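The chain that follows stands alone, in the form predicted on its own, written as structure tokens.
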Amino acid sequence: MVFAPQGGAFCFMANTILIGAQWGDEGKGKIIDVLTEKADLVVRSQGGANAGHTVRVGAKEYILHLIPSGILRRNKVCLIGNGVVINPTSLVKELDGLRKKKVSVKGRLFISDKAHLVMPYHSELESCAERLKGKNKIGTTLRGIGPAYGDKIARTGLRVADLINEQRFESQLRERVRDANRLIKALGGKPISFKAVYSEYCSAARRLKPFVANTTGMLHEALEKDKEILFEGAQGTYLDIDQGTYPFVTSSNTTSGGACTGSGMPPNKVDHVMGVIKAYTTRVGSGPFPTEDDAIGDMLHNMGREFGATTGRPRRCGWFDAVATRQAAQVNGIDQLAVTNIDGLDKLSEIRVCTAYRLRGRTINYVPTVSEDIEQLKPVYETFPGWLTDTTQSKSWMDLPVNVRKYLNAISNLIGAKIVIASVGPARNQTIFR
């Protein structure tokens, strides 16, 4: 991997939070993988197996859900923080998948004992809830993430520390299955077998116990030693439970503040927040999407692009939304930008960027709070000339066609943050540092 030369504009410093500045799927996995070359620790701090990061290393492709993407680089230590919700059996499968691809995690992966568990009854409850919503469903991955966070907030959740204590886990699980089954039956769902879950999760516990640690303590030891720490965000800003397009959001804080609460990192130890954006916009699932455009979606899908790493669902696609991204930069404190999927626009003669919205006859420059208002937004577009040139072989900023550079500079100015990385393909060597 070629980094910017010493004294260049881009400088990776200790303690950087990497955040998706759109609706997720911005290509964070690849950027994390690239940046990890300079990091000592990589920390995942929120979300669950509903997130998927795709990383291509040489001819191999890896899809990671719970394990930080930094695991693909040798000698890098990866932490799964207390803010993550973990399905133990899913994590074991992910570990087995890495082992089959000759990726060793021994001595490099650690799981917070404070992290909450995703249980089978969570998935069943989520399926019942989505079914009952009908056309108003959220469009979740049905992996039980929301109900798991719900139990966490209700103070009835089970944690990794409970999982690895077989006696305590048995009594707590028995009570939780009983209570969950009452609700599942009332919602018309399929009750969960305590015996089956207990057996399955105890088996997973035996596999995971060697990885369980006080990750907050490890994080602070690294801080004392001036180690470089990279925080890996999952999903994106507009799926944040507080700042996103509620209720069409996930159940955790996907913004930069969540990296601190989900890991034990003090906010005053954060040096940079890097936002990852696509050169256009996508989202998966239901909910408002002001710049959605079927034509650009058809083009990208026909190119074999924009299918979810977790579900395989085709992503909804649209033009770049500078209004939403500028607000994301403000919320997160983004001072650096990585732009991915530039090559997805190579065949367009004209490219549009949303620079404002019209809502019921007036122009606004912010994302409204109420989803019904967001549905009513009419984008105000500025048009830029395309480049009609293959960008995938570009190796430097000046290798990029002039219209690419003009487009990226315009995005940077509209957002108010500096572009330091431009990605023109999924491979590590298709990464340009400015």
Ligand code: GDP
Given for the second form:
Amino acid sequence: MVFAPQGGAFCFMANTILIGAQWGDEGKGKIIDVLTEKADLVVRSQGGANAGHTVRVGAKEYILHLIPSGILRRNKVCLIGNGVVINPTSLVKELDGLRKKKVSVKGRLFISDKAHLVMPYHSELESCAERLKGKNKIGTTLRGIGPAYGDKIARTGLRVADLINEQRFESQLRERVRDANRLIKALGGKPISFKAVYSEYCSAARRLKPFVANTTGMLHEALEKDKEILFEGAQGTYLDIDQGTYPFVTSSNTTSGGACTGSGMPPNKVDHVMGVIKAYTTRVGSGPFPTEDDAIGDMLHNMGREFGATTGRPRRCGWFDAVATRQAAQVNGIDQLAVTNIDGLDKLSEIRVCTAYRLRGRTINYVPTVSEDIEQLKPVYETFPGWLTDTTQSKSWMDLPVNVRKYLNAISNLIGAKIVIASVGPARNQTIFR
Ligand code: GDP
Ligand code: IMO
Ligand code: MG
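Starting from the form predicted on its own shown above, please give the structure in the form predicted together with guanosine-5'-diphosphate.
So here's everything in the complex, that chain up top.
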């Protein structure tokens, strides 16, 4: 399908996986919201309420954690796929938040019965693990994500299908709370009360039951009808459990393959992979970050930007890293790029881009495997002239200052993928299609 969102430039949609190509918070929520206008179905397939996707609609701001950002477009159908880990209480809270803002989800939100549950003992175990790690902590969102995926892989997880069957849930939960409490006590944490969790989760289950469905079946019905499907990635490539800066990562496959396994989408039905990048780089939590630069962080924080959407923590900031992003384009198969937050660089007279790394006297053009090596990288920078112009009112590619276009073209060439969207503000109408 071809569409021209603002007249002129065309954008090819079809079935698209949208992923973050950095360390998360690239602006995926905003871009999903814009693209949903022309999609039929929006699917989340991994991660959990560790995600925080911000969408600005007029004067209202929404932060979505588990529900796909596509929900803000009337009549669009949204699926929470089998690969997502769901805290039922968080999901109910999110539904309540949408209801308060008059967003109706009736008949257009569906939750996979195969999705795993995040339980209160997961969060408690995670707090213990982080505390014990001391200064080596991962800096997680403390949403229980790692332990929930751990249980899934260890085959001791509880799923949505279990939650909605009160009897089965009771016996399974009793056993799991008993086992988890043994661990929690050994780690010096606060044991979980079976009764309290059972009652809290059963009450959430009653709210969620009408949404539970065979989402893979629904996806395939949509494919048969040639519907346009958009996959909303959470986190980013360098937080991927396999491709990221392990162990400072999240516990799911955030890269494009995760969209298939986490939903039941066959890889050969995917038409495009769109990578979302910021015009600079940010990261929340611990772990190596080669192009980190405190001065850029101070500038952005002073502008009131770059505070985490889930935890409110200030994000670490740095220059654009073309080495890491090129590698992200390779592992995801990115053929289209959306660049956000271009306006964040409006006040700089010079802008740097990392084009290679130096490691122990050698020049390399890939992200090393071991985090101690990544910590030691010395970025090799190319410097670009800034534009010192407010870009937030730019309406077309040619409206953008020439130095912006030069900068974006350079990034596109370094990464090896074309830029189809340039974003100059959080609002829907601050989006330029190329
Ligand atoms: P996500 O997790 O990838 O969806 O990104 P977040 O929502 O966590 O963080 C991105 C932040 O950037 C949000 O506050 C967005 O509203 C904001 N944003 C997205 N695109 C732009 C842009 O082009 N300019 C500005 N100023 N803000 C943007
Ligand atoms: P969105 O979808 C940025 C980070 C955490 C921590 C690491 C592991 O909004 O881009 P976890 O709680 O997942 O076990 O934490 O991953 N992290 C994110 N950083 N954006 C996110 O999601 C993130 N989700 C997790 O800060 O470093
Ligand atoms: Mg976010």
